[in-house]
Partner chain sequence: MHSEHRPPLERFTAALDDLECGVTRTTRSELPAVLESVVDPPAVGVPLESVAADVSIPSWIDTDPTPATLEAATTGVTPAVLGIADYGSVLIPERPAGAEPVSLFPDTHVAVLEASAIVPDVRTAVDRLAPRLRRGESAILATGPSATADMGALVRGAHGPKHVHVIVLEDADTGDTGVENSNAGDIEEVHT
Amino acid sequence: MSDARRSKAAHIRHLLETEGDAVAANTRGFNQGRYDAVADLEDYEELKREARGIKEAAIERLPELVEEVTETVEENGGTVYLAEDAADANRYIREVVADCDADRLVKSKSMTSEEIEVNDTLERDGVDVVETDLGEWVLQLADEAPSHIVAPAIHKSREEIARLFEHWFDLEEPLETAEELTAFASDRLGELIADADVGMTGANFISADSGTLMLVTSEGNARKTAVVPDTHVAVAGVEKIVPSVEELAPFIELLAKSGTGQDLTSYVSFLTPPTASPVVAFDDPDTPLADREDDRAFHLVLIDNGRMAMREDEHLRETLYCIRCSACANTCANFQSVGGHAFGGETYTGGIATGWEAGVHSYESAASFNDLCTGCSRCVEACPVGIDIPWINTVVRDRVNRGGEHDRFDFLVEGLTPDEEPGGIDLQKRLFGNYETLAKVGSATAPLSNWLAGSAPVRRGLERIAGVDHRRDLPTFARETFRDWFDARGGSRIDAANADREVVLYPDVYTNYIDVDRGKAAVRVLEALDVHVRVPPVPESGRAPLSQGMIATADERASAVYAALAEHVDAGRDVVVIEPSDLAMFRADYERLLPQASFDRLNEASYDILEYVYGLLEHGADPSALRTGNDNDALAYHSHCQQRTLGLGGYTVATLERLGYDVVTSDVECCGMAGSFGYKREYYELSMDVGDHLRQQLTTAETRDRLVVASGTSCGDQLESLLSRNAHHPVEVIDPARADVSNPDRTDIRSNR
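For the sequence shown above, give one chain's structure in the form predicted on its own.
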């Protein structure tokens, strides 16, 4: 294994051990809070569409809005500075602070100020910079970077914070409870704010028409920071501007609900600086406010730092729609286990961080954690403005791949891999991205290939050269492929002329070369419902290369798949897919890869196998033709993450229950395997940690004796590793030819009829 992989594995293992429990408890709490909070909204999806529309329009008009807000703020009596980059912003802020002859600057939480590292700049000038957000203050004392966009100290336990306070302050008594810690911090920070010369805030939004800043906090420290000192500096990225105050309404609804599951945060402040409130003068309490002649100053520092270039980038542009709520991080299974100290770059953390880091820092910063996005797509559903975060991550991965250093063996690898990628791409990614080729060779040479794959020297070589973890069982290739079996039986046993429906059953790589039995089960299930089945030669969907950031190869595969299926779609045949990740290609990812008309046609013609069965039963097909749960057979079902994002998980449960099965469904959003992710040496421990949440659900008194059922290949592989029990595709459960399922540990669920 390379030093880089070994180092990354050790870093992840360390974070799992030291920060994992606190991050998991907090992010899962926020995520559940989001579900509960948005459930109370009458039309959540419409609100999201409205918010996205506002951001799309604002970014489209961004140069115009920058000019407008500049004029407005200056008319209000403030000053606007458009900073080209971090150095430019810091130079201007240093001048402002120096002009004030300031000894202390107090700050409210601002990721943009973290981005430009203003604290370090001012501290080098001898300025006492004090964070006033409790979490940020804790990190300042601990000399650590934030691990979460909204809750920066999410990785720290109450006990750790108590020890930190005890280390830094001369406490009369140890602080133990959260209330005691918060009260102490509030008193201490209040004293520091009272003596500050300059206050610095960020801005959640800025309205161009009035120059109003919207500040969202839980502690009220932002408004104190803005109005207690007589000089206020607001630092914000240019993307924070919206045309008017009225357009802030949907974001007020969405921000707290998406981030922490609160209906509203404790403080939502609207300030139009310079604020009209009198300056707080603690050293002059006897002068009436009416007699005071306060002279407030306000500086709005708008940061470009790569954002205007992101606006011109068709793939990174969506990043600018981000409202920094952290919903993508909270819903991400990998983030829930390791937090932003692994799943983050120089400043930003979580799924959307890849776009930010690539845009404002570097691709090198984004590359350090980009692979932790497994493309499960759960974050797309969680994002209040519907950003396609997995696609941004894929694009960045592709660009990182293309910036790789060429190896002297590239010519050999390129000769063996039929992909569209240049030299320099990581061998591990190239191996998994060309899995179809590997499966073809493995099947054609089985059982020798399976014997070799299980031998110790080969496993050691795979781990050393390609980073394939030796603890994972490798798939066993079938000598007779699914298509060969189908052709050998003479095709479909339901005559097309007399069939109720006619389908093309898509032979995905796993079904065709490895789990042939689930393909056979799918054929028998469809034929039992009077469906004529075709299994034509269709190439791999492109899912494997896309997951490795090999977009050109995925694009070529998408075109080949459409070319193979177009005649069937033209003939009115339905396309039925067994593997959810391949269906997600047809229904979502292909929109990025195919002409719109081609995507629309394939999208409309494609179905998940259990979704299709559900539809047939709803339209009068005879359920008794299928294997029913006559004895109330007990199942424990885990739905694939992309299947859930597509809104299809419910069809499987409904079909199984209609057929008489007693189904318990896991509510864990990810199994942790995510295709090739769990096979990679550097991510094995993380994958197992994510999966442990699922293992716990399926080993309770209610679930441990049930037959384990999973829709996705990767889910099934992970479940078998976690539970040491067989996991079956739901279409195998309802296969009319299968054997008894009363014993969940049996292996005879599959039939070779």
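Alt. form predicted together with its partner chain, vs. the form predicted on its own above:
Single chain only below; no partners, no other molecules.
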């Protein structure tokens, strides 16, 4: 294994051990809070659409909004500086601080200020810079970077914070409870704010029509930072501007709910600086506030730092719609395990951070964590402005691939990798991206290929050269493919002329070459419901290369798939898909890869297998033709991440219940496998850690004796290794030809052929 993989694995392992528990508890709490809070919004989807529309329009008009806000703030008596980059912003801020002879600058939490690293700059000038957000202050004491964009110190336990305070301060007695720690911190910070010369804040939003900064906070330190000293400097990315005050409304509700699950944060400050609120001069304790005649100064530093270029980049542009709520991080199973110290770059963390890092820092910064996005797509639903975060991650991965060094093993894999990618792409990615070719060869040479793949020298080589973890069982290739089986039985047993419907059953790579039984079960289920089935040759959907960031290859596959299916779609046949990640290609990703009309046609014609069965039953098909449930058929079902994002998980549960099964459903975001992810050496431990949450749900008193059912191939593989129980696709469960199952630990329901 390469040194880079080994050190990455070690870093992740270290974070799992040291920060994992605290990050997991907090992010899962926030994430559950989001589900609960948005459930109270009767028009959540409409609110999201409105919020996205506002951001789209604002970014479109950004240059004129920058001009407008500049005029407005200057009319109000403030100053605006448009900084080209971090250095430019810091140069200006240093001047402001020097001009007022400031000894101390107090700050409220601002990721934009982290982005420009203003603290270091000012500290080099001898200015005492104090973070007043309690979490940020803890990190300042610990000399660490934030691990989360909303709750920067979530990786720190209460005990660690207590030890940190003990180390830095001369405490009369040790601080233990959260109340004691908070009281101590706010007393110290209160004194530091009282003496401060300059206050620095960020801005969640800026309205161009009024020059108002909207600050969304809970502690109250932003309010003190902005109004106690007579000089206020606000730093904000240019993308924070919206045209008018009225357009702030949807974000007020969405931001808190999406971020931490609060209905609203304690404070939403609408500051239109310089404010009329009196300066609170604690060095002049007896002059009434009302008698003060201070001239307040206000400087708005608007930061470009790559944003205007992102605006011109069709793929990174959506990043600018981000309202920094952290929902994408909180909902991300990998983030829940390792936090932002692994899942983040120089400044930003979480799902959307690759877009930010690629835009404001570098592809190198983005690449350091980009692969932690498994493309599970759960963040798409969580994002209050509907950003397709996995797509941004895929694009960044593709660009990183193309910038890579040429690999000395290229010649070895040319034959196995008929892809469209440049020579420099990482061998591991190339191997997984060309999985179809591998499966084809593996199946044609089975059982020798399986024996070879299981042999120690091959496994060692795979791990060393391509980073395939030796602890994972490799799939076993079937000698007779699903399509061969289908042809050998003489095609469909339901006559097309008499059938109500005709279906093209998509022979995905896994079904065709490996898990052939689920394909057979799908044929039997459809035929039991009087459907004529066809299984034509259709290439791999492009999922495998796409997940490795090989967009050109995925694009080429998408065209080939469409070419193979177009005639069937035109003939009115429905396309039924067994593997949810392939259905997600047809229904979502292909919008990026195919002409719109082609995408629309395939999207409308394609179905998840259980969604399709649900529809047939709704339209009067006879459920008794299928294998129905009895007392021995208690199921524990894990839906697939992309299937859930598409809103399809419910069909499987509804169908199983309708057929008499007792179903318990896991509610974790992800199984931790997500395609090739869990096979990769550097991510194996993380994959198992994520999976552990699912394992726990399926080993309770209520679930441990149930038959395990999962819609996704990877989910099933992961469940089998987590539980040492067989996992089955739901279509196998309802297969009319399957045998009774009495003991799911030992009996494979596929035994009935």
